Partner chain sequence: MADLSSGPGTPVAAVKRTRRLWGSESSVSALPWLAPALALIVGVVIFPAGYMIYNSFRAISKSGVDRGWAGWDNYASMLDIGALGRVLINTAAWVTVVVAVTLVISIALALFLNQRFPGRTAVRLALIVPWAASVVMTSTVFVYGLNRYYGIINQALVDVGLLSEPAGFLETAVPAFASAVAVAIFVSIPFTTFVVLAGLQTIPAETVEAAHIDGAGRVSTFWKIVLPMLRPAIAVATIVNIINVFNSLPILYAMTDPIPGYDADTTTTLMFKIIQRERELDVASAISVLNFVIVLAVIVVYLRVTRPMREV
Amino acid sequence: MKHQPKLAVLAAATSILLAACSPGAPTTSGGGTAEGTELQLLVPQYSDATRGLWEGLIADFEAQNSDITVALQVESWDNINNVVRTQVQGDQAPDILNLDSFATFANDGLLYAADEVVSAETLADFQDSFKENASLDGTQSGLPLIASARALFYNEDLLAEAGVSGPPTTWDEVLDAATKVSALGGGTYGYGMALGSEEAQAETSVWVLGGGGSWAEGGEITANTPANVEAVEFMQTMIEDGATEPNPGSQDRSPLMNVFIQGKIGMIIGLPPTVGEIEEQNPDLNYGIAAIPTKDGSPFTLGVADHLMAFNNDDGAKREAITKFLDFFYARDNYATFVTTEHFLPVTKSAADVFSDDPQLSVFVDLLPGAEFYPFTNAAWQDTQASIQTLIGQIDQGKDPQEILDEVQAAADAVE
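Any chance you could show this chain by itself in the form predicted alone?
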């Protein structure tokens, strides 16, 4: 369900000024300030609440730290990787970045180590498993921001109308169920397969990892293994058998999820924020949440762990200001407001109880023990992910999965 951010009041006070800012533009000008330090903060948009959350938190922080200002830039997930790449190549990297992968920047020596930009108390508050996932060669460079897991959202009414007794647990079952729902007609589709550029790597990973494949082994990217090819071949079978929406290669996750929320898709992979979106947009939707169907029915979920990271752009001149801001963000009440409003799962011990009264979202917590993650600490993953996002949608045009994954592998192998 949607929760109103505690910090939104401060954001509302400046709404007239902020309305003049474009969605991707910083809310204050770049460069240094006359009397203090200006931090550049670049973040993706998780939801309609994202900008207001950051603006309110920044207003609170600046009220307590008059010598520090924070210039906020919010970008869509479709665009943020290109924006970051352009800024880094132009020697204009943000001081603080919210993104999924940090390994490439860490390997290039661009980031502070975590213990250089947060206090010992903040560092100790992170859950151990997420600290490990944010470390590379024994050094923690990423600061865990949010945790999440994928699950199967299913329309109970559509499945019942199609004669399907419950959510599928295996690939064969999901193909059968989705085909039956699609056969209902009327613009209804069995399974929403989002292979557009927004998050094609997530949809693909659901099938690859759920089929016993993997993206990396022994420190090497393994995109074109037989298990991975088999998974993508099954995805193509889903498309060719009419189990999905038309042209999934051009369908991004966010708009496709809206189609599910309006009751026109039988099954789709969703995240914790999907619960709030349904409550807001179509609270009468009769739906359920279950584990992701896998090749053999074994429990599995795709774990998500996005990060904050701090760039050392100035030989340490901004380190103290960065530390103050990050410690402020991770203070329990501030962080709890952020994570609950965005409907993610907390990565800190002090905020571990924020979903104790939210039984719908607690379903995702139960799935986390079986989570598998993207190989973020592999320096080639960022290029691998970009290749998946660009190429995988071609399966809906009949392109051979082996050929596609060979191209993905080549992109990974090209990274030194």
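Positions refer to the first chain, counted from 1. Basically, rigid core = biggest C-alpha set you can superpose within 1.5 Å across the two forms. Keep in mind that this is a model prediction, so the values were computed, not measured. Compared with the form predicted in complex with the partner chain:
When the rigid core is held fixed, the Cα atom of Ala147 travels less than 2 angstroms between these two forms.
Positional change of Pro168 between these two forms stays under 2 Å at the C-alpha, relative to the superposed core.
Superposition on the rigid core between these two forms places the CA atom of Ala194 less than 2 Å from its counterpart.
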The other form holds:
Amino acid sequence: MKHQPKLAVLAAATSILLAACSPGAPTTSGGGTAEGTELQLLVPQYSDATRGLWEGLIADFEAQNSDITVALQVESWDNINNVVRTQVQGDQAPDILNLDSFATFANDGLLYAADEVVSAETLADFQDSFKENASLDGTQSGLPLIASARALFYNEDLLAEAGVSGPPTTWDEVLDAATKVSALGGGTYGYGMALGSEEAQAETSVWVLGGGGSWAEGGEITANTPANVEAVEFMQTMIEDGATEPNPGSQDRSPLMNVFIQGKIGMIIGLPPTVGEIEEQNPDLNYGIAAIPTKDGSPFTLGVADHLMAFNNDDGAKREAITKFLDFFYARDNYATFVTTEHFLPVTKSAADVFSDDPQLSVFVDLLPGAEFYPFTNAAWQDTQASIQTLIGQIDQGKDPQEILDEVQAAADAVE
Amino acid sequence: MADLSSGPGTPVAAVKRTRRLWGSESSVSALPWLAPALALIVGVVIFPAGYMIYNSFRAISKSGVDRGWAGWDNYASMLDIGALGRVLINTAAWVTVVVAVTLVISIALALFLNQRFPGRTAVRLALIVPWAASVVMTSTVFVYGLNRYYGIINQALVDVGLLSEPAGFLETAVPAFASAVAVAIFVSIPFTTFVVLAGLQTIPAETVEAAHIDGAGRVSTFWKIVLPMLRPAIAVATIVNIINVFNSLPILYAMTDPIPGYDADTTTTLMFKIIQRERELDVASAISVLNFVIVLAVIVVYLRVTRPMREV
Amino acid sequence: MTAAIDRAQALGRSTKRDATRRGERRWLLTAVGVVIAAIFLAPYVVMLIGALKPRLEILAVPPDYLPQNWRFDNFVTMWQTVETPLPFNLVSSLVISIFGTALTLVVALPAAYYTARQRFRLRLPFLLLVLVTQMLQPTVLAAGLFREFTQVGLADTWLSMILVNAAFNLSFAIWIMHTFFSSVPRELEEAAWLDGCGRLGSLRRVMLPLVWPGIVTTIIFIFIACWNEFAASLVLLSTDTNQPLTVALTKFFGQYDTSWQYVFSMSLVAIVPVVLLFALIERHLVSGLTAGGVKA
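Go ahead and give the structure of the form predicted in complex with the partner chain, now that the form predicted alone is out.
Complete assembly follows, chain above in first position.
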């Protein structure tokens, strides 16, 4: 074993050296010393501006609060759930998390209540409709962060070419308009239906909720009601009549949106950031935004909200620091910067006017009061959503909508 | 030429001297040689493996909080998954086709690259690129290239005349699965080729020449001399490929994830979907254990059947 | 004339006609080689072209083959993106891969040599244990790894990933080196022993040169495995300056749009070090040709 030990020792020594010198020494949560507190902030990536936004906010915050540092971790949407869950499993939950759903964490008793981590003024500043959606069993533990509404984006040139007078407002009008646009041929499709697993629940909810159905009634998931089945049957009709692009069951929204922006799709459901995308990629596109067509024509939009939530690690040791940071974040100017850069809709009353001079985003803001949301305070929604994502796309293969919704209902019922 | 590997037929005196270099010893004196390996394995692998098995018997909430003993519930839930049968068939097809086709093509390529010709190094360098690129990156290029709307590979196929219009390769289960198989073969060939090539180069040139002088044609030289001597290399390549392909996630995930249902899934992607969508870590752990048991069984059967290394 | 040729061939000497035929044959092989190389490089050429396009052109419907606006600056701006600190990511990948490979070899070689030569009771169980660990991939064990390394205080350090990579690649290294060691006749070691070497000496002087092709293959395989590792790196390394290229790449996939031009350019840059490594040691694969022979 003569020259082996030398090599081994060399390797070991170098490794130890590396462990000590690697940039970003291990940061463990619970780093509260007398001099300062460190907060772990974990956020997803909305766009390529996200990291810069947060870093700017943190820099300003740390300048004003010399005893608090904030460690930022940004992950893509694909990975963030895995990362958070692994951290929770390993008792290393972040202090502040930005995510869509908070219900599972709240159910496990991991979160602070909202009123424990923001001041009374900040709490009162949230719009009421969002506060309800951020509460579980009467206690609010989610802090509404941004809102998004859906609307119908339509290509005015394509509709005109197909002989359609204006954006459709009812289901029958949508089917008619979309079929006509698809008939133009040449790789053009009438309605871009995105039923790929990425966000199938959004597209499905547009039709289900727009047809007067609902996912939950009185605390129970109601996936396979007759109204819901009728809505999914209509979606299937759209596909079978050739009004949509081929194989919508495997089309995710983001790639499909790109096709719309290039002028090959007549109508598609979009959100506020879409406006910015169109401007960047194809400013010459002649498009309009209208309310989502419903079965009977009454106004409706699908609301989506993401939340901030604060984890109660260490029995409240960092509560004060967290409160300071969150109050800072929701201060009108800071919050307005965040919301306008990411092109989302504000959830606070003080920042509600931030888009008043933007005609396109104002459409969304006006739709917001009538928005319906996913029932994500329902403990079974996670499974319901997952099974919708997995199963609904099968309608493009001719599978029976009643059967699919029955399977979704079964998945929801299986959650105890 | 005499078989010079150890075994019957070696002169007695040499055996005696060799034994003094390698006398029969107790397992304890093996320790200094094996200790570092054992330390790494026990320290880094055994704990997480045990944790995974442990988790498969626990109820874990969607946010990752352990909620107590679950007995065999997770395994029961796993068996309840309606698509499990189809998934198992897919898995068998996936592993068999990818490994078999890769092996055949790789042996041919290795024989080719064993010859001297101008530019051989360049071809070897080109071959290493798919291996050097992470599988995620390669799958991403294919997902991008095969897209119906902006995919450049699709466009090329149309321009060349093989297709009349861009095809939805990744839009339905069977074509997407087939595309994924093709990509898996594509990324597995480089490694397999180099393992076989390394094996080829330990075959003494004299042995092959002696066969030629004895009058054997090239094909029968290959079958009777070269291939048997390649058995260990082929065995290693096959085992590693079976394991890697079985556990392979990125290719199938990238190419079939948007597709509804489980018709294009293998056990590994099914497990991943259950983590990503249903967030059921406990059931996913049970599937991982099932995965492990299946791979173990496959390898054991392979070793029993082929006995590639008489020494072992 | 024919008799002379026959005699020459029987003696193993080449004739002029042979030489011509061999020359032609060699160029035919080159042609085949070019086709093969083209097939295996095709997707990466697509990547290269994509890296040179602005984002909008990449997603054009229908696509153009060549960029209309050549964006060589993508390769410059990618080092300073907001999403990820690329220079740090590159260093991270290099450190983890180099030291991971080195550690694997240092641990695997003695174990493989010993199990190839020495029969001891726990030999087969050891080899099977090693094989079994190969079947457990970091993907499924990520949560357990995170827990474990957090508890010993090594989370978010390069050392944790070096250990993880070494442990999970150990089995391949041991098995393939075991195979190569086993195929070397004992007589050769015996000769070295007669010269006075102990086991280590014979390992170093006799065995290693003979199994060099196997070692080279092992180095390449393990380096690539470390270089492309993703699942464990994602959970064990949380600070962005610690994250390797595989994790850094995911930061370009936004919620609604993807910076494809950076995805492609970074992927290409990630390929370069591996190809360089291969170019450096590839000739040792060739030298195995002469080293592997055993004189009758």
